[in-house]
Structures are given as structure tokens and as C-alpha cells.
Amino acid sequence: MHQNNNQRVSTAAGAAGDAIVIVGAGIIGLDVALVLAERGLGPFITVIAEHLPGDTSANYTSPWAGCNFSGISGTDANAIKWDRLGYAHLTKLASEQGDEAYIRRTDSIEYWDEHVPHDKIKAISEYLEDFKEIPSQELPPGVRFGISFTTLTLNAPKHIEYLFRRLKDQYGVHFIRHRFPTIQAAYASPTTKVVINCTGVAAKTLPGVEDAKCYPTRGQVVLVKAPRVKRNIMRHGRDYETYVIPRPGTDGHVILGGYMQKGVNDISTYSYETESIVSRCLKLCPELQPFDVIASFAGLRPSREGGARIEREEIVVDGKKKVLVHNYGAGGTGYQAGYGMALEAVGTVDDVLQELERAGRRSRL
């Protein structure tokens, strides 16, 4: 049930619990909550979002992801840094809580038809487990370059449900279902010290943010049952992305994709796209046979010109200066870059958080 007014939102978590308000409960908001909670700030956090893990909506991107760690992310310094931090986090999680977190180490092959990002590949080769370049004579026709390594595959909807439970039960994070009319409305409680904006696609239209650089990137995927598939395979083409991602914690479910349709916000699925995906994936991964199609899904990746925005700013609410942190625009890399992005976003308000940590220590004395 939706909260009906800001007063109910501001009092639901209690005075301490809304010192930090995270707006949005996709993987980006959940990773921010996790980074904060690992600092001992769980009881100070309230996550407020229209959709929570367990929901499905075209406007709630995270449940629809493939998802894995791959070379699909950008080549800029930020993307490379966030990927390194994300891989370390996901690898540790796979080792310590893999089954519970629906995350698994998986053999992976990636191919590039052209535009090979050599500098980026060199950077990721320094930390990817079992990294190897594939000899040119072993590459499929039309492929210019390939690598193999150990990736992390995740069951996206189950992984965010795991984070939701862990944040609530282990760390005492509060969650409230509510849609804010403006970003300023997130400061309804006088005890709120900082708001972290993790609104994804909504950052384009949310009053008080309205970032014109944001745009959706539509994807369609096909969920199949193909128990023979044990490895992750991706092929980066000139105008397509093809991928085969086995889904942890299932009875042989595999995600097939896909599309990267910039600026398209159509949430329908199309049979001709399903046929194209299946055809491309069969060429890439013969061990798909035999398979059964379970369903097709479409989702809107929260993309942004120039890459993700991680920035602290001061805004004025009711005549008072307030701290606002933006963390959105990850596109299709939220799961692999999200933890690194969260570390950076949280770092921008370390001064505010140190005050809360001191207050927490005093309250325990």
C-alpha cells in the first residue's frame, strides 16, 4: 500500500532511522544501503521507493537483468574503477554466501566483432580470475578478439530479494513503499541529514532532478530451460549484443539476449525479437539444445549521456540547505558496477556519516 503523505513517510522509520534517506530500491539503491550498513549505519537508513524487491514493473529495472560481470561496460576511468571494485565484491560474496545470494562463479567467453577496447581489456586482465586471450585461430568467423575468464552470474530478481532481506534482518534498515512527487519531498523529516538519489530512469522526469542526459535503453531477453548450459558466453557486435547467461539457483534456467535500443521506452515484447535472440544464441552456444522457452521480458536500462552521475550537491528545502547525493545512470552495468559506485557515492558524504557514527557510539554508551 502506498503512503499517502509525507508526514506518514517521515514518521514511519523513527527519528534515527531517517537520518539517511535512499530514494530507489533497485540494485544501485540497495548497494548504497549495503555499503552504509557495513559501516554500522543500518539503523539510520530508510530506503523509500515506489517498487521494492519482489515487485515487477517495467519502471523497476533491476529484476529484468541478465545478469553477469562482463566487458559490456564503458571504457572510461570511472567504469574501469567501478568494475574492479564490483568484481572484488561479487567474488567475495560468491565465496561466502553464493547460494544464499544467488551468485556463482561461472566460466565465461567474450567475443568482439570490432571496436576491441584493448586498454580496458588490459585493465580487467589484471584482476579477472583465470583470464586468457583466445588464440585467433580458435575464434568464430567474424570475431576479431576473444577472452576467457571466470565471471560471476547472478539471478537478478532473487539477488535483490536477498539484499532486501539481509538489509532488513541483519542491519536494521527500514524500507517504505512510497513515490515522491519531488526530490525535495524526501526531506520531509527534520532529522534527515542526507538524501541519496538512486532513481534510475526516473531521474529524467523527477522534479528537482530532471536530468536531460538520462534516457532508457530497451532490452529484451528470453528465459529458457536449457540444463546443458554451464558457461557464460557473450558476443559484442556492431549493432547487437548476444549473450547466454545461466541463472544460479534454478533448475537449468538460462537468460538469452539481447538488444541495446537507445532511447526506446517500449516495454512490449516481440516474437520476431525472441526469434532473433534464440537464433543468435544457438549459433553462439550449441549446448543450448535442447531447450524450452519459458518467457520473454523487456526492461529499460537507466542510461545517461556521459556515464553515471555520482555527485554531491546542496539544495535548498524550505529555506534550509540540505545535502543531496546523486547516484544513477548505470545503464546495463548496475550489478557489476553498483558496489563500486556505492562506495564513491557514500564517500562524498563522509563528513556527514562520521557525525552519525559518533552519535551512534554515544547512544550505545
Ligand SMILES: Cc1cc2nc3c(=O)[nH]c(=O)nc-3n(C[C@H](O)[C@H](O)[C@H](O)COP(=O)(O)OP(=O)(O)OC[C@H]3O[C@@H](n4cnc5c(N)ncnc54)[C@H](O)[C@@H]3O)c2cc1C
Contents of the next structure:
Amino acid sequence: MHQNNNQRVSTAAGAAGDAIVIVGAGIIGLDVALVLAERGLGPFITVIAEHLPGDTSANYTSPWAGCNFSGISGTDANAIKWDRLGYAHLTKLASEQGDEAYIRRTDSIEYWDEHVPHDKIKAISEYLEDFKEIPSQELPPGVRFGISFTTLTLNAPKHIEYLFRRLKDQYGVHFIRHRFPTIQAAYASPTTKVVINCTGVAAKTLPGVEDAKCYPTRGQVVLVKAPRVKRNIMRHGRDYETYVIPRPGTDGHVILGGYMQKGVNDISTYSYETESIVSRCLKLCPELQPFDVIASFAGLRPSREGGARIEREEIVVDGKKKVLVHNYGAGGTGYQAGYGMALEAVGTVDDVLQELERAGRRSRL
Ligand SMILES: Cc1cc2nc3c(=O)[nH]c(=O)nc-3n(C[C@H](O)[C@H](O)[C@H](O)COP(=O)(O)OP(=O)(O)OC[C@H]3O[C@@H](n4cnc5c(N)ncnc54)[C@H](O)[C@@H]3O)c2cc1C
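Return the form predicted in complex with the named molecule of this protein as a structure block, the form predicted alone having already been given.
Below is the whole assembly, all chains and molecules, this chain first.
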């Protein structure tokens, strides 16, 4: 049921439970909730979002992801740092709760047709398990550089449903379905100390945020049944992106991709794109045969010039100073970098959180 005014939102959340409001229940908002809950703050958190795990919408990117950990991310220091933290987190989760969390350690090969910056390769080679450079004589024609390593593959829609259940059942996090007209509206409750803005593509248009650096990057993928595919394989070209990702927790389902269409806002799927994806993937991965196409999907990656925005801001709402943390713009790496981004976002409000932790201890005395 949709809740359409802020009064009802604050009443439903309850006093202590809305001290921390996370706006957005994609992988970015859920990872922030997880980092906070692991710190013991679960009962202080309310996640408020128009779309929740289990939903599908053009404005909800997370269910459409491939999904894996790859070398697709940027070469800047932030991307490298968030990836490293994300890889450690996902590896741990795969070994402790892989089946429940729909994450699996998977052999992976990645090829690049273009030059890859040496610094980036050096950085990832330090933490990716089983990392090896593929000798040049073993590279397919047209490929300039290749690596093999152990990656993490995720079943994206199932993984966010797992986080949703775990946050509610294990940590007591509260979830409310509601669409805010402005970011300021998230401070409806007087007991809210901090709002964390994890609104993905909506950050471009949401009043109070309206970040002109944000833009969508469209991707189309094809879901197939191909039981012989056991490894992840990707080829990054100058103007194409081709990948084959086995999907954990399914009966031989595999995601084939894809596209990276900067600035394209269209979630229709096109048969000629499906044909192009299938033909590129067959060349890359012979063990794709035999396969049956199940469906095609398209999603919009929440991209941002200069990379994701993780920033604390003080804003004035109804004449009072309020703390707002932005965490959006994950582009094509929300699953692999999301936990690292969450650690950084949470770190910006450590002072506020310590106060809540003290209040929590006092109430237990
Ligand atoms: C085809 C494709 C393949 C991908 N593959 C990978 C991959 O292999 N690995 C990887 O790491 N990443 C991948 N990604 C990228 C990844 O999916 C995104 O980075 C990630 O899903 C972004 O998550 P998010 O939480 O920022 O946004 P979203 O999932 O869109 O969540 C935004 C949330 O904000 C809420 N919201 C927005 N506005 C409001 C409002 N006004 N009021 C209330 N709630 C609001 C929405 O309802 C939603 O809950 C892929 C993406 C696509 C499209």
C-alpha cells in the first residue's frame, strides 16, 4: 500500500526507529543499512523507498543487474578503494552464506580490446584471488590484454530480496514504501537525526538534490538457460561490452550482455539488440551452446560525471539545521562497490552515530 503523506510515514516508523532515514532500497541503500546494522544500529533505521526488493520499475535499477564483480569500474582512487572493500565483503558473504545470499565464487576471464591503465591492473592484482595475466599468445584476435581470477557472481534480484529479509528479521530495520516529493520531506519526523540519500537515477530530478552531473547509462541483457556455462567471461571493447554471467541459485540460468548507452533513458528492449548480444556471446563463450532464450530486460545505470557522490551536507529544513548524506551515482558498479561506498558514507556521520549509540546504551541501563 502506498503511503502518501509524511505524517503517516513518521507515525509508521516510530520515534527511535526513524533516527536514521535511508531514502532508497536499491543495493546502495541496502548496503548502507547493512553497514549501520552490523554496527548495532538496526533498530534506529527506517528505509523509505518508492520501490522495494521484489518490485520492478524503470526507476529501480538494482533488479536488472547482471551481476558480477569485474574490471569495468573507473581507474580513479575512489573506484579502486570501493571495489577492494566490496570484493572483500562479497567474498566473505559468499563463503559464509553464499546460497542464502545468492552469491557464488566463480572462475572469470576478462579481455580488453584497448589499453588498460597499468595502475589499475596493479591495484586489482593485489587483492583479486587467483589473479593471472593471460599470456598474449593465448588472447583471442583483436584482444590487447586479458586476466583470469576468481570473481563473485550474484543473482541481483534475489540478492536484494535476501538483504531485505535479513535487515528486517535479523537486525530489526524498518521499511516503508513511500515516494518523497523532495529530499527535505524525508525529515518529516522530529526524531530524525540524519537522512541518507540513495536514490540512484532519481538524484538528477529529485527536488533538493537535482544533480546535473547525473545521467542514465542504458543496458540491455538477455536471460537464457544454458546449463554448460560455469564461468564468467567478459570482453570490453571500444564501443561494445559483451559478457556471459552464470546466475547463482538457478537451474542453469545465465545473463548475456550487453550495452553501455550513455545518456539513453529508454527501458524498451529491442530484438536487434538481443540478436547482437547472443551472437557476440556465442563467439566469446562456445559452451553457451545449447541455450534457450527466456527473456530480455533493460535497465538504467545511475551514472555521474566524475563518479559517485558520497558527501555530507548540512541543510536547513523548516528553519532547523539537518544532516544529509548523499550516496548515489554508482553507475555500473553498485553491487561490486556498494559496500565500500556504504562504509565511506557511514563514516561521514560518525559523530551523529556515536550519539545514537550512547543513547542506545543509556536506554538499556
Ligand atoms: C544491465 C545492467 C547490468 C548491471 N550489471 C552490474 C554488475 O554486473 N555489477 C555491478 O556491480 N553493478 C551492475 N549494474 C549496476 C547496478 O545495478 C547499479 O549500480 C545499482 O543497481 C544502483 O543501485 P541504487 O541503489 O543506486 O539505485 P536503484 O536500484 O535504482 O534504487 C534507487 C532507490 O531509490 C528509490 N527512490 C528514488 N526516488 C525516490 C523518492 N523520491 N522517494 C522515495 N524513494 C525513491 C527507488 O524507489 C529505489 O528504491 C548493472 C546495471 C544494469 C542496468
